[in-house]
Partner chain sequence: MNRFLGWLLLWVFLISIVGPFAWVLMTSFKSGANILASPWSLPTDLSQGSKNFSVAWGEGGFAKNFVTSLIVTIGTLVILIPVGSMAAYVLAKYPFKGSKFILGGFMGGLMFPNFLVIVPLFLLVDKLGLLNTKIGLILVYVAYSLAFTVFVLHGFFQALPGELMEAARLDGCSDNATFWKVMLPLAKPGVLVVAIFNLIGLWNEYPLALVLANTPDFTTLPVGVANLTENQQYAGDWGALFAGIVIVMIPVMVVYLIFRDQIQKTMLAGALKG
Amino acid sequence: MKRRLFVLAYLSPAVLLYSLFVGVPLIQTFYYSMFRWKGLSKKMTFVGSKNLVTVAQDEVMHKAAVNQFLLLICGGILLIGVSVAIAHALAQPTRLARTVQTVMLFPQVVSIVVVGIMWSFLFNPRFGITQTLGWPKLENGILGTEGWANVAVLLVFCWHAVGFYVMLFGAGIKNIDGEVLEAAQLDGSGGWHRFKNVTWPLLWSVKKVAVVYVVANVMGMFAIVKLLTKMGPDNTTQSILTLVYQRGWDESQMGQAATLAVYGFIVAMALGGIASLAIGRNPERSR
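Keeping to the form predicted together with the partner chain, what do you get for the structure of that sequence alone?
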């Protein structure tokens, strides 16, 4: 009895706070997606599944969905490719390597607000990098030109996240049995051949983690888009979360914002599930 009381007393503050502010709003999101109402007004009109249809037909939502998908593919490939290469280069314990390992998480530990603002200035059309380089020559700068703005978002996103993936693959490479690599070397497999046939398959568990994190990072895309490109030009860099904010707080369409979030949940869960299923079977087990 006393033990039960103890457990209850220790658990309840956390469980209550978590249920109230995380659990309940999570369920309410689905409920609120069935209403139409403006901002903080008390008048909510039940519209059933109408919001689901409206949002599904919303062109801006389509843009956001396409952007997230492209970012997932391009960002995933770029991040994983670059970080595997850097993790390899870091394997020798030189002073340069140690310096890199110290600073590589800077972009991740400073506020993402800092990252967004910093790069919005570095891409400024009047004095930024492109102005100095003289390339690419664009009237409105990188951030104001369709297509180029998406490239900028992709680059800043990868710049922000890459340190974590380097660390992840670094740990993965370290965990590979040195004897396996040596045996491969003795069998005449070296360089790219060895990487492709031995190292890369053996990184399966780390790859799985990396893909799950890429999905989470891409789905969580908010501040970079909001501060770097302001979702523009013409909504072409829109993401799901920035659209939730825009509909809910700039346009006071709270019901639609909740509906967008419902789609966000479904996509996040589905992608997370697919990612962890599709990638990373233990190659040693399958043979």
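Bear in mind that the values here come from a model prediction, so they are computed numbers and not experimental data. Numbering follows the first chain given and starts at 1. Note that the rigid core is defined as the largest set of C-alphas that superpose within 1.5 Å between two forms. What changes on going to the form predicted on its own:
Each of residue 34 and residue 15 is a member of a different rigid part in the two-part motion between these two forms. Superposition of the larger rigid part on its C-alpha atoms leaves the smaller part rotated by 27 degrees between these two forms.
Having seen the form predicted together with the partner chain, can you show the form predicted on its own?
This part shows the chain on its own.
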């Protein structure tokens, strides 16, 4: 009982703050989604589930959902694959490996706003790097061309996040028992075979964290899209959060904005759960 009271005493401030700044706004969002409201007006008209139906039939919402699904699949596979490969290559405790890891963490310490502005300059069709290299030859530039703009968002998203995942998988690889790897090597398992059958399965806990983080980062995509492409061209790079911003502040439809936020929350929770289940059971506990 004393131990439980001790734990409760230490957890209660964090739980209180979390409930106050996360739980209460979340409940308010669900509440506001049932009203037609401009946000700054005291007049609120109850519409029930009408906002849910309106948002579900919105073509721009469909574009945003498809964009984030494709970014989740393509970005997740690319980001985790590249990160694992780099982390495995830098597993040796050399000065060069530590230097590369430090350099790759640089985008993480830079504000996401700075990242968006910097890459918008690099992709500028008049004086950016694509203009200097002369490729690809696009009339409106990369950010003004459908398809290419989504590729640019994917590239910047992965560039900004890859350092964190390299560090995450690097820590997981270092925590693998060296005797297990030595035993596999003595059994004649080397290179790709050892990584596939020993290293990769033993990164179970790290993989689970990484996948959940990817889902959270993709569903929280806002600044990169807003600063890099301004949701264009023709809403082809729209995300759910940028659409929440547009509906809430640009169009003064706070009820629909809250409904979009509710959809985003439900989808994020569902995708996080599906991703966790897809990883499977911990191989160390299944023996």
